[in-house]
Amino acid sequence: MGMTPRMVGVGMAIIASATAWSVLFLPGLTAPIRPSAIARRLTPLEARGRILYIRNGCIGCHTQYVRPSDWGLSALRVSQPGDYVYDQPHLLGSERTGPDLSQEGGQHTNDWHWAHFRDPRLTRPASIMPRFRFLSRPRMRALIAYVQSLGGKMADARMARQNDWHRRLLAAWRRGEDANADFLYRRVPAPWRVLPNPYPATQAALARGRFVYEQECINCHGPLGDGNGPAARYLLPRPFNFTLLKRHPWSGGLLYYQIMNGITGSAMPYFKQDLESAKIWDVSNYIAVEFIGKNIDSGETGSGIPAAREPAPPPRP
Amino acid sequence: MPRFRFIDASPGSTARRFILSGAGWFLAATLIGLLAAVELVAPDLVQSRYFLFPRIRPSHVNTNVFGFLSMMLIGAMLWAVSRLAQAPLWSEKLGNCTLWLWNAAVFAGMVSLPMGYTQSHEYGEYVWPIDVLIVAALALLALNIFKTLERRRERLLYVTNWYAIGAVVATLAVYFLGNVMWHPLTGALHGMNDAEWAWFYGHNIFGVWITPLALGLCYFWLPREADQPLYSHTLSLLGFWPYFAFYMQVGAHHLLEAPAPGWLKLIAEINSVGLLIPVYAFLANQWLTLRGRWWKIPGSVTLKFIFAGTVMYFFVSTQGALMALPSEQRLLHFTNWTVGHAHLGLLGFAGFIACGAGYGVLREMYGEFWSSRLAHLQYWFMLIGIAGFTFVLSYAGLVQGSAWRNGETVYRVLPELVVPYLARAILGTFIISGAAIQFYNFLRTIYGRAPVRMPWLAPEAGSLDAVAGG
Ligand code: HEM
């Protein structure tokens, strides 16, 4: 068979139009998509933030859809076509160098995001996300507003809860740090306040706890546990000063509860997805021994760090 | 050295300049890529917003696709088309205009993307004015190719020409539709529909543009270098029409895990696997052409590059067909595995063929290139680079995929990726060395050697160029 340029050109045009019909136009025609239960339009501020999200290439590292097989941050709900009706262009993304953001709204408070965008290593010491500190204040506000809208009406519900608690926490914070510690104590359900740490504070456990602390907590709560990490100046209420607990009631269970669930309304994130239960107990032990200076759960009272690290006395006959 | 002319009407100048530009963009784009790779290990390295990872990543990708690959492949393709037609290019002047349009587009894209001017669709990031430049250049290119073919002295239309025509015609349509060019401000539709269109484009910019050009050049160079006629013309038909018919339908295999319609995903999956038919037909044809001539491979830079390109085509396509299966996607979607696949396809397959063809053209134009030792050295640098890349990125993908499937959060897996990310940056320097060697070698050849005369290139009396000649 002898091919001619015209034949190839025409053949190609036929294939291209048939394909365009079947995979481009047909999906739009056969399945008109209605807004899903959680979809909503962006406010003008959020829409400006979305443009910043596009222009700064966040899509290169973040996806915005959740699969049935996913775990983690956004896996609260599997994405549906109707979630995206208002998106132009789509921001689905194809690579997860960072976590999926489809349900990011309301996962953190605004001050957490502020610190995180200034320098992601402030809130997440091992992060490889770039710093976006060149964004001016109004732009930062717009970007955060957009990120807080991700998840549509589900995000709105979470944000309402964050804002409500934020007001109450701020009020407690203004009454002084002891009143604040008291307020946090009373927020924790009673059974947790008396629950001892089931794991002994062995040297190995403390080493693991320290590893977790350095990977997750150190830049907020500080290397000394006094709440003066480098992120602190962006956050209100400020990160908790663990040494305060020397003069307040506390327990391993209380620490566990706070770490697992975070403190809604403050920058304190929840760690139930990043840390398995044993790791949370280990970091609780580390805080107790290293910063509060005693380990009430194992009945020991130490005077500071070295004493607490001593091996438990041999069992009495 | 002759005086530099912006519009050079001498025979072969369009092909030569396209190839040289491509080699230059290769070096620029890989340098940007190295910075991006380093930033994944050292995120605080640069302060300037214009050099942040997320802003230079699209610059790296688009400069490689539209600068390096497109330009080297176009240059080599124009040479092949005119060689096969036994006639000079219809208009070198028009060809030169196309060249400057194209260079302007690539340069504008390389600079504007880091400045934040982007439409955010992968591979379609260029903003509307750049899209217009590219479409205009494509149209001029199509005109030049059709007109040259009209004047061909050899009546039989060889396979390479089919691919040249197929690529420009299909790409004109795909580029216009896929970039939603009737929406200049956003270049986008709404919601999932937008994603479907964007991936139709994102897939076909490789499927009907880069790959066909590279395949056509294989058909041109491999039999010539092996000094043996093409094995079968029936196989080349089988490799051609089904290729385009299958390929254009598979865009949705990038959305297999997204909430796209099930039937669309099914079409994409079936066609992705079906695609192996034309791919293997092509490969069988090429490799059988080499029968009895394998010993020729080590001696010829062109054949070396092109043969390695076909081998990597085998791997990337077979891998791709497996990647289009849902069970694989569940584990490896969103991971660096895909990045490895993309590099294997674009650099390993299309890039190797572009380099091989570029060297081939220069050798025909200048008798020999400046240093063939350097060219062989470049081959090994690039081969080590791409093989290492594929291994390291696939490894990173498996780590990510299996950790995520086990419920690890993305943040907690980051420390596991430091080693592969570092290895990737180091391997990148091999590829950059290859690009630098190539650019230097091309420059020395073009500006250091006298072109040989080729009778078939002499402009015919009465053609556009005969008057201006130069
Ligand atoms: C039979 C042939 C091929 C098939 C079936 C195939 C299939 C696929 C699939 C399923 C993906 C999506 C992976 C994911 O998102 O998880 C993909 C990505 C990709 N492929 Fe291929 N592939 C083939 C050949 C090629 C070739 C020859 C090239 C280069 C010329 C190429 C370039 C790419 C690129 C650049 C991506 C990355 C897209 C992104 O940014 O997400 N592929 N391919």
Given for the second form:
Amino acid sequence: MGMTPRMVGVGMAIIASATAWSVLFLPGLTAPIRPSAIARRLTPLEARGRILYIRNGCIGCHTQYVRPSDWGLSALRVSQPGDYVYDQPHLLGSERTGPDLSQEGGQHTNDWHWAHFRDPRLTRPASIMPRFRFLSRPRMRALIAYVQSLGGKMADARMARQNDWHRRLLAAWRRGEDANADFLYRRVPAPWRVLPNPYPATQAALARGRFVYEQECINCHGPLGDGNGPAARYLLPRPFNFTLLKRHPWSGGLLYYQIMNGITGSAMPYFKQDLESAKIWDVSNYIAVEFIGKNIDSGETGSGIPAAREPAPPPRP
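Next block, the form predicted on its own, ref. the form predicted in complex with the partner chain:
No partners, no molecules, just the chain.
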């Protein structure tokens, strides 16, 4: 046989077919996948939301799986084949422009997602995600239900916790802002309630804190810190009013704890994965000085080894 273009094409087709069979089809026939411990079928509402997710191209920016190499990026769980046994078609994706959504369910409340889909800049001022405000209310509910299902039974457990705390927080909020502030104060661990901010509110620290506040907080808590940001109209309970702390006990540690862990059951997310410790202390300083009118720091000097980046006193003559 001569090496004609036709024979080359036939050979390439045979090789491609053999490769596809051995890589794509044979494993599916010889190694059936069983549901994992967290896998479950979607409800009808979640299934409708999945169709909207597909039609609107969400998979173009978000993945739905965590590789072992992603474990150091705040992943809750490395994905397993059995997690997707009920998904047709699979929506694993490969583009990581936005956050991975494999365990998104229960990470935020439904009203946070409502504000986020209406205008992502309301919850993430630096987001490049497009708006989905063109969706009708029934379609928005379906899309949110699908996103809250991501993570299977682990997501269900987180959603149950969100809903439980949401009921408690809403009851406290409806008793008035002061009652709500007292409710939140009592649920911060005692050591954090009296912990002072270990870093002084220097000009540089306040500038860094203001930048973090404008990047992460301003659209919920507002430019005045009174909880009247543009996202507040979608959120219940409403974002916390920092100016209340002028007449309530508080500390730098209390602010740090709430920013770090968020407030489950409310739209206040946790920032322990997004902000390193120094930035949380900086934004705590900014909130204290800008909205409460004073700062509580350690006020101690010479009691420990100072951080290398903090301002140093002038050298002794």
